[in-house]
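The data below hold one chain only, encoded as C-alpha coordinates and taken in the form predicted together with its partner chain.
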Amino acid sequence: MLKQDLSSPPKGFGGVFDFVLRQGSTGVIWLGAIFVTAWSMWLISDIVFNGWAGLSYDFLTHTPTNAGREGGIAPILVSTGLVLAICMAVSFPIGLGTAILLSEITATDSWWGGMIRRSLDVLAGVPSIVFGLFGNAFFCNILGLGFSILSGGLTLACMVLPILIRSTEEGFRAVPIAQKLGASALGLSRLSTLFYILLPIAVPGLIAGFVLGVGRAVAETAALIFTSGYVDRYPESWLDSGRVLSIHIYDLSMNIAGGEAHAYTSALVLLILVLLINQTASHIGLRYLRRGVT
(Lines of atoms letter the chains of each structure in order from A and count residues from 1; the text may use other names and numbers.)
(Lines give C-alpha, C1' and ligand atoms only; values in the text may rest on other atoms or scores of the structure.)
Protein backbone atom coordinates (compact mmCIF):
# COMPACT_ATOMS: atom_id res chain seq x y z
CA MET A 1 0.00 0.00 0.00
CA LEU A 2 2.86 2.25 0.89
CA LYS A 3 4.45 1.67 -2.49
CA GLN A 4 1.17 2.59 -4.13
CA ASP A 5 1.05 5.84 -2.22
CA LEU A 6 4.52 6.90 -3.19
CA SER A 7 4.11 6.29 -6.88
CA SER A 8 0.62 7.72 -7.24
CA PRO A 9 0.64 11.11 -8.97
CA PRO A 10 0.26 14.35 -7.05
CA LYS A 11 -3.22 15.87 -7.19
CA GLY A 12 -4.27 18.83 -9.30
CA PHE A 13 -4.50 19.50 -13.02
CA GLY A 14 -0.83 18.68 -13.74
CA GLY A 15 -1.36 15.47 -11.84
CA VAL A 16 -4.29 14.44 -14.00
CA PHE A 17 -2.37 15.21 -17.17
CA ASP A 18 0.59 13.27 -15.88
CA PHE A 19 -1.64 10.36 -14.98
CA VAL A 20 -3.16 10.23 -18.45
CA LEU A 21 0.29 10.40 -20.02
CA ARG A 22 1.58 7.53 -17.91
CA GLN A 23 -1.37 5.24 -18.45
CA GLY A 24 -1.56 6.31 -22.08
CA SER A 25 2.06 5.47 -22.75
CA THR A 26 1.68 2.03 -21.23
CA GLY A 27 -1.33 1.47 -23.44
CA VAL A 28 0.50 2.65 -26.56
CA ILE A 29 3.45 0.40 -25.87
CA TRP A 30 1.28 -2.66 -25.35
CA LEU A 31 -0.72 -1.82 -28.47
CA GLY A 32 2.45 -1.45 -30.51
CA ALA A 33 3.70 -4.82 -29.36
CA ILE A 34 0.37 -6.49 -30.05
CA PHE A 35 0.31 -4.91 -33.49
CA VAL A 36 3.78 -6.20 -34.35
CA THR A 37 2.91 -9.65 -33.02
CA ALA A 38 -0.30 -9.82 -35.03
CA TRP A 39 1.42 -8.61 -38.16
CA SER A 40 4.22 -11.15 -38.01
CA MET A 41 1.85 -13.94 -37.01
CA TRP A 42 -0.18 -13.16 -40.09
CA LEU A 43 2.88 -13.58 -42.28
CA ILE A 44 4.18 -16.71 -40.60
CA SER A 45 0.83 -18.47 -40.36
CA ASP A 46 0.07 -17.64 -43.99
CA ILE A 47 3.26 -19.35 -45.13
CA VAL A 48 2.90 -22.28 -42.75
CA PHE A 49 -0.76 -23.07 -43.49
CA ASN A 50 -0.53 -22.68 -47.23
CA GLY A 51 2.82 -24.42 -47.51
CA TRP A 52 2.03 -27.31 -45.20
CA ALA A 53 -0.30 -29.11 -47.63
CA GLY A 54 2.38 -29.67 -50.23
CA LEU A 55 5.18 -30.60 -47.84
CA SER A 56 6.04 -34.26 -48.13
CA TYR A 57 8.98 -36.61 -48.44
CA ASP A 58 8.35 -36.78 -52.18
CA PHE A 59 8.51 -33.02 -52.50
CA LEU A 60 11.98 -33.02 -51.02
CA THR A 61 13.28 -35.93 -53.07
CA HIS A 62 11.88 -35.41 -56.56
CA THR A 63 13.00 -33.23 -59.43
CA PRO A 64 10.75 -30.37 -60.48
CA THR A 65 8.63 -30.87 -63.57
CA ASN A 66 6.44 -28.58 -65.64
CA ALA A 67 8.66 -25.58 -64.77
CA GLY A 68 8.31 -26.30 -61.07
CA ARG A 69 4.54 -26.44 -60.93
CA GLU A 70 4.80 -30.14 -60.22
CA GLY A 71 7.42 -32.49 -58.83
CA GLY A 72 9.77 -31.54 -56.04
CA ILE A 73 12.84 -29.53 -55.21
CA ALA A 74 15.62 -32.11 -54.80
CA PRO A 75 18.10 -30.61 -57.33
CA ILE A 76 17.42 -27.19 -55.87
CA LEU A 77 18.31 -28.37 -52.38
CA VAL A 78 21.49 -29.89 -53.79
CA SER A 79 22.46 -26.64 -55.53
CA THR A 80 21.69 -24.68 -52.38
CA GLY A 81 23.92 -27.01 -50.37
CA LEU A 82 26.77 -26.75 -52.86
CA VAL A 83 26.65 -22.95 -53.00
CA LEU A 84 26.63 -22.83 -49.19
CA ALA A 85 29.53 -25.26 -49.01
CA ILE A 86 31.68 -23.12 -51.28
CA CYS A 87 30.65 -19.97 -49.52
CA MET A 88 31.61 -21.23 -46.08
CA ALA A 89 34.72 -23.11 -47.20
CA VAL A 90 36.10 -19.88 -48.63
CA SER A 91 34.84 -17.33 -46.15
CA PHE A 92 35.43 -19.19 -42.89
CA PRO A 93 39.24 -19.42 -43.05
CA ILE A 94 39.53 -15.86 -44.32
CA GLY A 95 37.10 -14.60 -41.69
CA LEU A 96 38.79 -16.51 -38.90
CA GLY A 97 42.24 -15.30 -39.96
CA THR A 98 41.09 -11.69 -40.17
CA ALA A 99 39.35 -11.90 -36.81
CA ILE A 100 42.48 -13.32 -35.17
CA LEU A 101 44.60 -10.60 -36.70
CA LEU A 102 42.21 -7.82 -35.73
CA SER A 103 41.57 -8.93 -32.18
CA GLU A 104 44.84 -10.54 -31.18
CA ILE A 105 47.69 -9.28 -33.28
CA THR A 106 47.27 -5.73 -34.49
CA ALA A 107 47.31 -3.10 -31.78
CA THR A 108 43.92 -1.48 -31.33
CA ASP A 109 45.38 1.82 -32.44
CA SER A 110 47.14 0.50 -35.54
CA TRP A 111 46.40 2.30 -38.77
CA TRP A 112 46.08 -0.86 -40.83
CA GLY A 113 43.80 -2.51 -38.31
CA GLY A 114 41.58 0.59 -38.37
CA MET A 115 41.46 0.56 -42.16
CA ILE A 116 40.48 -3.09 -42.30
CA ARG A 117 37.78 -2.59 -39.69
CA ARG A 118 36.36 0.41 -41.50
CA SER A 119 36.29 -1.36 -44.84
CA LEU A 120 34.45 -4.27 -43.21
CA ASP A 121 31.93 -1.88 -41.66
CA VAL A 122 31.15 -0.52 -45.10
CA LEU A 123 31.16 -3.98 -46.65
CA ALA A 124 28.50 -5.04 -44.13
CA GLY A 125 26.24 -2.30 -45.47
CA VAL A 126 26.70 -3.03 -49.18
CA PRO A 127 23.33 -4.06 -50.69
CA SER A 128 23.20 -7.64 -51.84
CA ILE A 129 22.29 -6.65 -55.38
CA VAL A 130 25.60 -4.76 -55.56
CA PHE A 131 27.37 -7.98 -54.54
CA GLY A 132 25.45 -9.54 -57.41
CA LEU A 133 26.74 -6.90 -59.83
CA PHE A 134 30.26 -7.36 -58.56
CA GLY A 135 30.08 -11.15 -58.69
CA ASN A 136 28.74 -11.00 -62.21
CA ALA A 137 31.48 -8.66 -63.38
CA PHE A 138 34.36 -10.28 -61.53
CA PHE A 139 33.73 -13.99 -61.01
CA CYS A 140 31.48 -14.67 -64.00
CA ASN A 141 33.13 -12.45 -66.59
CA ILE A 142 36.69 -11.55 -65.65
CA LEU A 143 37.60 -14.87 -64.02
CA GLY A 144 35.52 -16.65 -66.66
CA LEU A 145 33.57 -18.84 -64.24
CA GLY A 146 30.28 -18.03 -65.95
CA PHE A 147 26.92 -18.54 -64.29
CA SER A 148 27.93 -21.28 -61.90
CA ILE A 149 27.71 -22.73 -58.43
CA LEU A 150 31.29 -21.56 -57.94
CA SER A 151 30.57 -17.93 -58.91
CA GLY A 152 27.53 -17.89 -56.64
CA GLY A 153 29.41 -19.40 -53.71
CA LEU A 154 32.31 -16.97 -54.06
CA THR A 155 29.95 -13.99 -54.27
CA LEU A 156 28.17 -15.12 -51.13
CA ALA A 157 31.52 -15.65 -49.42
CA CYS A 158 32.32 -11.95 -49.93
CA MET A 159 28.92 -11.08 -48.57
CA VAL A 160 28.98 -13.07 -45.32
CA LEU A 161 32.57 -12.15 -44.47
CA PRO A 162 31.77 -9.09 -42.30
CA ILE A 163 29.23 -11.00 -40.16
CA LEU A 164 31.62 -13.87 -39.80
CA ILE A 165 34.50 -11.67 -38.75
CA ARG A 166 32.44 -9.70 -36.28
CA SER A 167 31.01 -12.70 -34.47
CA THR A 168 34.34 -14.52 -34.48
CA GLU A 169 35.98 -11.47 -32.95
CA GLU A 170 33.27 -11.52 -30.32
CA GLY A 171 34.36 -15.08 -29.55
CA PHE A 172 37.95 -14.00 -29.02
CA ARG A 173 36.78 -11.21 -26.78
CA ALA A 174 35.47 -13.91 -24.45
CA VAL A 175 39.07 -14.88 -23.64
CA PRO A 176 40.05 -13.18 -20.34
CA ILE A 177 42.88 -10.71 -20.65
CA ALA A 178 44.63 -12.44 -17.72
CA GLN A 179 45.04 -15.54 -19.88
CA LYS A 180 46.60 -13.58 -22.70
CA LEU A 181 48.96 -11.76 -20.34
CA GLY A 182 49.83 -15.06 -18.69
CA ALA A 183 50.72 -16.62 -22.02
CA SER A 184 52.79 -13.62 -23.04
CA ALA A 185 54.61 -13.50 -19.73
CA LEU A 186 55.73 -17.09 -20.32
CA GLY A 187 57.07 -16.10 -23.70
CA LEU A 188 54.70 -18.49 -25.47
CA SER A 189 54.68 -18.05 -29.21
CA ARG A 190 51.61 -16.70 -30.96
CA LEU A 191 51.04 -20.06 -32.55
CA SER A 192 50.78 -21.97 -29.29
CA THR A 193 48.91 -19.15 -27.56
CA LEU A 194 46.42 -19.35 -30.40
CA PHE A 195 46.04 -23.12 -30.38
CA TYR A 196 46.11 -23.85 -26.67
CA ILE A 197 44.69 -20.72 -25.04
CA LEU A 198 42.63 -18.66 -27.47
CA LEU A 199 40.92 -21.15 -29.76
CA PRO A 200 39.54 -23.49 -27.05
CA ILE A 201 37.82 -20.58 -25.32
CA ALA A 202 36.71 -18.90 -28.53
CA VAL A 203 35.24 -21.99 -30.20
CA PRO A 204 31.58 -21.32 -29.28
CA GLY A 205 31.91 -17.87 -30.81
CA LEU A 206 33.43 -19.34 -33.95
CA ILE A 207 30.66 -21.91 -34.34
CA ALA A 208 27.96 -19.32 -33.72
CA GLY A 209 29.57 -17.04 -36.30
CA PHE A 210 29.74 -19.90 -38.78
CA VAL A 211 26.10 -20.77 -38.31
CA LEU A 212 24.99 -17.15 -38.56
CA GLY A 213 26.94 -16.89 -41.81
CA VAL A 214 25.18 -19.96 -43.18
CA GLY A 215 21.84 -18.47 -42.12
CA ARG A 216 22.56 -15.26 -43.96
CA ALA A 217 23.80 -17.07 -47.04
CA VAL A 218 20.87 -19.46 -47.33
CA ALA A 219 18.42 -16.56 -47.21
CA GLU A 220 20.13 -14.64 -49.98
CA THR A 221 18.59 -14.18 -53.42
CA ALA A 222 19.60 -10.94 -55.08
CA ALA A 223 23.32 -11.67 -55.06
CA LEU A 224 22.72 -14.98 -56.79
CA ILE A 225 20.41 -14.10 -59.68
CA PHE A 226 23.29 -13.06 -61.90
CA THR A 227 25.94 -15.34 -60.50
CA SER A 228 24.68 -18.86 -59.85
CA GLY A 229 21.87 -18.84 -62.39
CA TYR A 230 18.44 -20.37 -62.82
CA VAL A 231 18.87 -23.90 -64.14
CA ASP A 232 16.73 -26.29 -62.11
CA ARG A 233 18.35 -29.65 -62.82
CA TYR A 234 21.06 -31.35 -60.77
CA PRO A 235 24.32 -29.45 -61.27
CA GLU A 236 26.98 -31.63 -62.86
CA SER A 237 30.03 -29.76 -61.62
CA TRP A 238 31.13 -26.69 -59.71
CA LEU A 239 31.11 -24.80 -62.97
CA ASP A 240 27.54 -25.78 -63.77
CA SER A 241 24.71 -23.35 -63.17
CA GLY A 242 22.37 -24.23 -60.31
CA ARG A 243 19.18 -22.78 -58.87
CA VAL A 244 19.09 -22.14 -55.13
CA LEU A 245 15.95 -22.36 -53.04
CA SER A 246 15.31 -18.64 -52.70
CA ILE A 247 15.59 -18.10 -56.46
CA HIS A 248 13.21 -21.02 -56.97
CA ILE A 249 10.61 -19.24 -54.83
CA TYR A 250 11.14 -16.01 -56.70
CA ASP A 251 10.86 -17.66 -60.09
CA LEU A 252 7.76 -19.68 -59.21
CA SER A 253 5.91 -16.68 -57.82
CA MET A 254 6.88 -14.13 -60.47
CA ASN A 255 7.41 -15.97 -63.73
CA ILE A 256 5.37 -19.17 -63.56
CA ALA A 257 1.60 -18.88 -63.66
CA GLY A 258 0.14 -21.48 -61.31
CA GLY A 259 3.39 -21.95 -59.44
CA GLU A 260 1.99 -20.50 -56.25
CA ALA A 261 1.33 -23.76 -54.40
CA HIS A 262 4.85 -24.98 -54.82
CA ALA A 263 6.20 -21.53 -54.08
CA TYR A 264 4.40 -21.69 -50.73
CA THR A 265 5.84 -25.09 -49.93
CA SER A 266 9.34 -24.03 -50.97
CA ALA A 267 8.99 -20.90 -48.84
CA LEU A 268 8.00 -23.07 -45.90
CA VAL A 269 11.05 -25.28 -46.45
CA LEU A 270 13.32 -22.23 -46.59
CA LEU A 271 11.67 -20.78 -43.49
CA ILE A 272 12.20 -24.00 -41.55
CA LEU A 273 15.82 -24.19 -42.72
CA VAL A 274 16.58 -20.62 -41.65
CA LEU A 275 14.80 -21.16 -38.36
CA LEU A 276 16.75 -24.32 -37.59
CA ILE A 277 20.02 -22.62 -38.47
CA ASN A 278 19.34 -19.53 -36.36
CA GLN A 279 18.11 -21.63 -33.46
CA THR A 280 21.37 -23.55 -33.57
CA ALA A 281 23.29 -20.30 -33.50
CA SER A 282 21.52 -19.04 -30.42
CA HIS A 283 21.63 -22.40 -28.71
CA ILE A 284 25.37 -22.28 -28.87
CA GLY A 285 24.72 -19.81 -26.15
CA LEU A 286 25.91 -16.62 -27.72
CA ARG A 287 22.77 -14.65 -28.22
CA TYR A 288 24.78 -11.54 -27.67
CA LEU A 289 26.44 -12.17 -30.99
CA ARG A 290 23.36 -10.86 -32.69
CA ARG A 291 24.01 -7.38 -31.46
CA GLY A 292 24.39 -5.43 -34.67
CA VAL A 293 24.60 -8.60 -36.69
CA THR A 294 20.98 -8.66 -37.80
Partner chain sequence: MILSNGNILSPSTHDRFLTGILWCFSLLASLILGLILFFLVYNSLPVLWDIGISKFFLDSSWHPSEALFNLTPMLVGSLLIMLGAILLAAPLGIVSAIFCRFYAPKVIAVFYQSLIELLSGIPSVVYGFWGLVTLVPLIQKVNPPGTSLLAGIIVLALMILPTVSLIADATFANLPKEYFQGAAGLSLSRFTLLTQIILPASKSGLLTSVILAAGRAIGETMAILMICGNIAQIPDSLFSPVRTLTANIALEMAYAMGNHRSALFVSGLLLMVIIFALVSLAHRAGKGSVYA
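All figures in this text were calculated on a predicted structure; none of them were measured in a lab. Numbering follows the first chain given and starts at 1. For clarity, a rigid core is taken as the largest C-alpha set superposing within 1.5 Å between two forms. What changes on going to the form predicted on its own:
The two forms, fitted on the rigid core, differ between the two forms by less than 2 Å at the CA of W52. Core-superposed comparison between the two forms: the Cα of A74 travels less than 2 Å.
Relative to the superposed core, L188 undergoes a Cα shift of 2 Å or more between the two forms.
Would you mind generating the form predicted on its own now that we have the form predicted together with its partner chain?
Just the single chain follows, nothing else.
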Protein backbone atom coordinates (compact mmCIF):
# COMPACT_ATOMS: atom_id res chain seq x y z
CA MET A 1 0.00 0.00 0.00
CA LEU A 2 1.38 3.40 -1.01
CA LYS A 3 1.82 5.95 1.73
CA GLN A 4 -0.30 9.08 1.42
CA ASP A 5 1.61 12.31 0.89
CA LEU A 6 0.38 14.52 3.75
CA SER A 7 2.07 17.61 2.33
CA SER A 8 -0.13 17.79 -0.80
CA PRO A 9 -3.91 18.26 -0.66
CA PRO A 10 -5.97 15.25 -1.85
CA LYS A 11 -8.55 15.56 -4.57
CA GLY A 12 -12.21 16.26 -3.92
CA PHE A 13 -13.98 18.73 -1.66
CA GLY A 14 -13.99 16.38 1.33
CA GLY A 15 -10.30 15.65 0.93
CA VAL A 16 -9.43 19.34 0.66
CA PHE A 17 -11.50 20.10 3.79
CA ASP A 18 -9.73 17.36 5.76
CA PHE A 19 -6.35 18.62 4.57
CA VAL A 20 -7.09 22.22 5.61
CA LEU A 21 -8.42 21.05 8.98
CA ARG A 22 -5.36 18.88 9.58
CA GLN A 23 -2.92 21.63 8.64
CA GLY A 24 -4.85 24.20 10.69
CA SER A 25 -4.83 21.96 13.77
CA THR A 26 -1.08 21.45 13.42
CA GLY A 27 -0.58 25.20 13.13
CA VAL A 28 -2.66 25.87 16.25
CA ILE A 29 -0.66 23.28 18.22
CA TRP A 30 2.64 24.80 17.12
CA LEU A 31 1.34 28.29 17.87
CA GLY A 32 0.33 27.26 21.39
CA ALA A 33 3.69 25.58 22.02
CA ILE A 34 5.59 28.63 20.78
CA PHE A 35 3.46 30.97 22.91
CA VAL A 36 3.96 28.92 26.09
CA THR A 37 7.70 28.60 25.45
CA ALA A 38 8.11 32.30 24.73
CA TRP A 39 6.10 33.28 27.81
CA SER A 40 8.15 30.96 30.03
CA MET A 41 11.44 32.19 28.59
CA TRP A 42 10.37 35.80 29.13
CA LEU A 43 9.53 35.16 32.79
CA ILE A 44 12.75 33.25 33.41
CA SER A 45 14.92 35.81 31.61
CA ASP A 46 13.28 38.65 33.57
CA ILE A 47 14.00 36.93 36.90
CA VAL A 48 17.58 36.05 35.90
CA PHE A 49 18.34 39.51 34.49
CA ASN A 50 17.06 41.38 37.54
CA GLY A 51 18.16 38.91 40.22
CA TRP A 52 21.58 37.70 39.08
CA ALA A 53 23.48 40.79 40.24
CA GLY A 54 22.41 40.30 43.87
CA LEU A 55 23.12 36.55 44.02
CA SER A 56 26.22 35.83 46.10
CA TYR A 57 27.55 33.63 48.86
CA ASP A 58 26.80 36.32 51.45
CA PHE A 59 23.20 36.55 50.24
CA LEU A 60 22.73 32.82 50.83
CA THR A 61 24.46 32.70 54.22
CA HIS A 62 23.54 35.96 55.99
CA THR A 63 20.37 36.88 57.84
CA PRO A 64 18.01 39.55 56.46
CA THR A 65 18.33 43.08 57.84
CA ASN A 66 16.42 46.35 57.37
CA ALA A 67 13.11 44.48 56.81
CA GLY A 68 14.73 42.33 54.11
CA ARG A 69 16.12 45.16 52.00
CA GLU A 70 19.65 44.17 53.00
CA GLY A 71 21.43 41.05 54.20
CA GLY A 72 20.64 37.56 53.00
CA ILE A 73 18.08 34.77 53.19
CA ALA A 74 19.78 32.07 55.27
CA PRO A 75 16.95 31.71 57.83
CA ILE A 76 14.43 31.76 54.97
CA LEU A 77 16.19 28.84 53.28
CA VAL A 78 16.29 26.87 56.53
CA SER A 79 12.57 27.40 57.12
CA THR A 80 11.76 26.47 53.51
CA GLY A 81 13.80 23.27 53.75
CA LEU A 82 12.15 22.24 57.02
CA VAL A 83 8.64 22.86 55.71
CA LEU A 84 9.37 20.90 52.53
CA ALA A 85 10.94 18.05 54.50
CA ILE A 86 7.85 17.69 56.70
CA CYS A 87 5.54 17.99 53.71
CA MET A 88 7.21 15.24 51.67
CA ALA A 89 7.95 12.98 54.66
CA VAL A 90 4.22 12.93 55.45
CA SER A 91 2.72 12.98 51.97
CA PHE A 92 5.04 10.53 50.18
CA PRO A 93 4.31 7.33 52.17
CA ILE A 94 0.61 8.17 52.54
CA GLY A 95 0.31 9.01 48.85
CA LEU A 96 2.16 5.91 47.71
CA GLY A 97 0.15 3.64 50.01
CA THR A 98 -3.17 5.16 48.93
CA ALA A 99 -2.24 4.87 45.25
CA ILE A 100 -1.38 1.19 45.72
CA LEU A 101 -4.66 0.65 47.55
CA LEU A 102 -6.71 2.28 44.79
CA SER A 103 -4.91 0.69 41.84
CA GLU A 104 -3.94 -2.79 43.02
CA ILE A 105 -6.32 -3.73 45.85
CA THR A 106 -9.56 -1.84 45.24
CA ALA A 107 -11.74 -3.02 42.37
CA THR A 108 -12.08 -0.58 39.47
CA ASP A 109 -15.88 -0.47 39.79
CA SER A 110 -15.86 -0.17 43.59
CA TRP A 111 -18.17 2.62 44.74
CA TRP A 112 -16.00 3.72 47.63
CA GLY A 113 -12.90 3.73 45.41
CA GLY A 114 -14.78 5.97 43.00
CA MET A 115 -15.78 8.26 45.85
CA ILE A 116 -12.14 8.55 46.97
CA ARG A 117 -10.99 9.38 43.43
CA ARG A 118 -13.74 11.96 43.01
CA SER A 119 -12.85 13.51 46.36
CA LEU A 120 -9.17 13.69 45.38
CA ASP A 121 -10.04 15.38 42.09
CA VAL A 122 -12.12 17.96 43.96
CA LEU A 123 -9.36 18.58 46.51
CA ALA A 124 -6.78 19.05 43.75
CA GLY A 125 -8.74 22.07 42.52
CA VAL A 126 -9.39 23.67 45.91
CA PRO A 127 -7.70 27.11 46.21
CA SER A 128 -4.66 27.24 48.44
CA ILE A 129 -6.24 29.86 50.71
CA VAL A 130 -8.85 27.27 51.72
CA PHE A 131 -6.10 24.84 52.74
CA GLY A 132 -4.48 27.67 54.67
CA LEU A 133 -7.66 28.39 56.61
CA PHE A 134 -8.14 24.68 57.26
CA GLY A 135 -4.54 24.33 58.47
CA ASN A 136 -4.93 27.35 60.71
CA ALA A 137 -8.15 26.01 62.23
CA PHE A 138 -7.10 22.37 62.59
CA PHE A 139 -3.33 22.23 63.05
CA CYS A 140 -2.75 25.63 64.67
CA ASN A 141 -5.82 25.86 66.90
CA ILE A 142 -7.43 22.45 67.44
CA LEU A 143 -4.15 20.50 67.70
CA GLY A 144 -2.45 23.41 69.43
CA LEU A 145 0.59 23.55 67.15
CA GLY A 146 0.29 27.30 66.64
CA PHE A 147 2.08 29.19 63.88
CA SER A 148 4.92 26.74 63.32
CA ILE A 149 7.04 24.90 60.79
CA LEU A 150 5.12 21.72 61.61
CA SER A 151 1.74 23.33 60.93
CA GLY A 152 2.96 24.65 57.58
CA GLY A 153 4.44 21.31 56.53
CA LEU A 154 1.30 19.37 57.44
CA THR A 155 -0.88 21.87 55.59
CA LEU A 156 1.28 21.56 52.47
CA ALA A 157 1.07 17.75 52.77
CA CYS A 158 -2.72 18.02 52.58
CA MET A 159 -2.34 20.09 49.41
CA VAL A 160 0.17 17.77 47.77
CA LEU A 161 -1.59 14.47 48.53
CA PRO A 162 -4.36 14.67 45.84
CA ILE A 163 -1.85 15.33 43.05
CA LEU A 164 0.61 12.72 44.29
CA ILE A 165 -2.02 10.01 44.76
CA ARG A 166 -3.71 10.46 41.38
CA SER A 167 -0.42 10.64 39.42
CA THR A 168 0.99 7.56 41.16
CA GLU A 169 -2.26 5.64 40.71
CA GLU A 170 -2.25 6.34 36.98
CA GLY A 171 1.35 5.16 36.86
CA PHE A 172 0.38 1.82 38.43
CA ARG A 173 -2.63 1.46 36.14
CA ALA A 174 -0.40 2.03 33.10
CA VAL A 175 1.51 -1.19 33.86
CA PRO A 176 0.56 -3.81 31.21
CA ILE A 177 -1.57 -6.67 32.53
CA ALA A 178 0.91 -9.11 30.97
CA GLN A 179 3.51 -8.05 33.56
CA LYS A 180 1.17 -8.94 36.42
CA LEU A 181 0.12 -12.24 34.84
CA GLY A 182 3.74 -13.16 34.20
CA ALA A 183 4.63 -12.49 37.82
CA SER A 184 1.73 -14.66 39.00
CA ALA A 185 2.79 -17.44 36.64
CA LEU A 186 6.29 -17.37 38.12
CA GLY A 187 4.86 -17.74 41.62
CA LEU A 188 5.88 -14.32 42.91
CA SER A 189 4.01 -13.00 45.91
CA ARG A 190 1.92 -9.85 45.64
CA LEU A 191 4.49 -7.91 47.66
CA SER A 192 7.39 -9.06 45.47
CA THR A 193 5.42 -8.26 42.33
CA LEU A 194 4.67 -4.81 43.66
CA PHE A 195 8.23 -3.83 44.62
CA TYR A 196 10.24 -5.57 41.89
CA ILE A 197 7.94 -5.32 38.86
CA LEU A 198 5.12 -2.83 39.27
CA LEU A 199 6.90 -0.08 41.19
CA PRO A 200 9.86 0.32 38.78
CA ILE A 201 7.46 0.58 35.84
CA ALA A 202 5.25 3.07 37.70
CA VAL A 203 8.21 5.28 38.65
CA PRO A 204 7.50 7.92 35.92
CA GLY A 205 4.02 8.55 37.32
CA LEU A 206 5.41 8.66 40.85
CA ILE A 207 8.13 11.13 39.86
CA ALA A 208 5.60 13.28 37.98
CA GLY A 209 3.37 13.46 41.05
CA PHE A 210 6.34 14.19 43.30
CA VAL A 211 7.65 16.98 41.07
CA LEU A 212 4.20 18.57 40.69
CA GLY A 213 3.65 18.34 44.43
CA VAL A 214 7.01 19.86 45.33
CA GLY A 215 6.54 22.58 42.72
CA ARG A 216 3.22 23.55 44.25
CA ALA A 217 4.49 23.29 47.82
CA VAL A 218 7.72 25.27 47.43
CA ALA A 219 5.96 28.16 45.67
CA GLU A 220 2.97 28.28 48.03
CA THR A 221 2.22 31.54 49.80
CA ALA A 222 -1.41 31.82 50.88
CA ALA A 223 -1.52 28.55 52.84
CA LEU A 224 1.70 29.24 54.73
CA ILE A 225 0.87 32.79 55.82
CA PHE A 226 -1.84 31.31 58.07
CA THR A 227 0.18 28.33 59.31
CA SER A 228 3.99 28.61 59.30
CA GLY A 229 4.17 32.26 60.21
CA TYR A 230 5.93 35.39 59.06
CA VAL A 231 9.09 35.94 61.14
CA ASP A 232 12.43 36.05 59.30
CA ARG A 233 14.71 34.57 61.97
CA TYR A 234 16.10 31.05 62.36
CA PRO A 235 13.48 28.59 63.67
CA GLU A 236 14.54 27.01 66.94
CA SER A 237 12.42 23.86 66.58
CA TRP A 238 9.66 22.24 64.54
CA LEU A 239 7.14 24.14 66.68
CA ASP A 240 8.73 27.52 66.04
CA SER A 241 7.51 29.95 63.41
CA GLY A 242 9.44 30.50 60.19
CA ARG A 243 9.17 32.38 56.90
CA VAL A 244 9.53 30.46 53.63
CA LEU A 245 10.89 31.82 50.35
CA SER A 246 7.54 32.43 48.69
CA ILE A 247 6.28 34.54 51.62
CA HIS A 248 9.60 36.41 51.71
CA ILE A 249 9.30 37.27 48.00
CA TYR A 250 5.68 38.37 48.46
CA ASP A 251 6.54 40.56 51.44
CA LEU A 252 9.49 42.24 49.73
CA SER A 253 7.61 42.95 46.51
CA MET A 254 4.28 44.03 48.01
CA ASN A 255 4.87 45.41 51.50
CA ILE A 256 8.48 46.64 51.68
CA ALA A 257 9.39 49.82 49.78
CA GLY A 258 12.75 49.35 48.06
CA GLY A 259 12.70 45.55 48.42
CA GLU A 260 12.28 44.73 44.73
CA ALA A 261 15.98 43.95 44.17
CA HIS A 262 16.12 41.36 46.93
CA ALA A 263 12.71 40.04 45.85
CA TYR A 264 14.11 39.32 42.37
CA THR A 265 17.19 37.64 43.81
CA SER A 266 15.06 35.54 46.17
CA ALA A 267 12.84 34.56 43.22
CA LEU A 268 15.95 33.47 41.32
CA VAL A 269 17.02 31.31 44.28
CA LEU A 270 13.53 29.78 44.39
CA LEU A 271 13.69 29.04 40.66
CA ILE A 272 17.08 27.37 41.03
CA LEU A 273 15.80 25.37 44.00
CA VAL A 274 12.82 24.05 42.02
CA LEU A 275 15.07 23.08 39.10
CA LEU A 276 17.48 21.25 41.41
CA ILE A 277 14.64 19.33 43.08
CA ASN A 278 13.18 18.36 39.70
CA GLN A 279 16.52 17.19 38.34
CA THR A 280 17.34 15.24 41.49
CA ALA A 281 13.95 13.52 41.50
CA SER A 282 14.26 12.65 37.81
CA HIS A 283 17.80 11.29 38.31
CA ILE A 284 16.76 9.12 41.26
CA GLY A 285 13.73 7.84 39.36
CA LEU A 286 15.84 7.01 36.31
CA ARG A 287 18.37 5.06 38.39
CA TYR A 288 15.58 3.16 40.17
CA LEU A 289 13.91 2.37 36.85
CA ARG A 290 17.16 1.04 35.34
CA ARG A 291 17.83 -1.05 38.43
CA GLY A 292 14.32 -2.47 38.29
CA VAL A 293 14.61 -3.30 34.61
CA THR A 294 18.01 -4.97 34.93
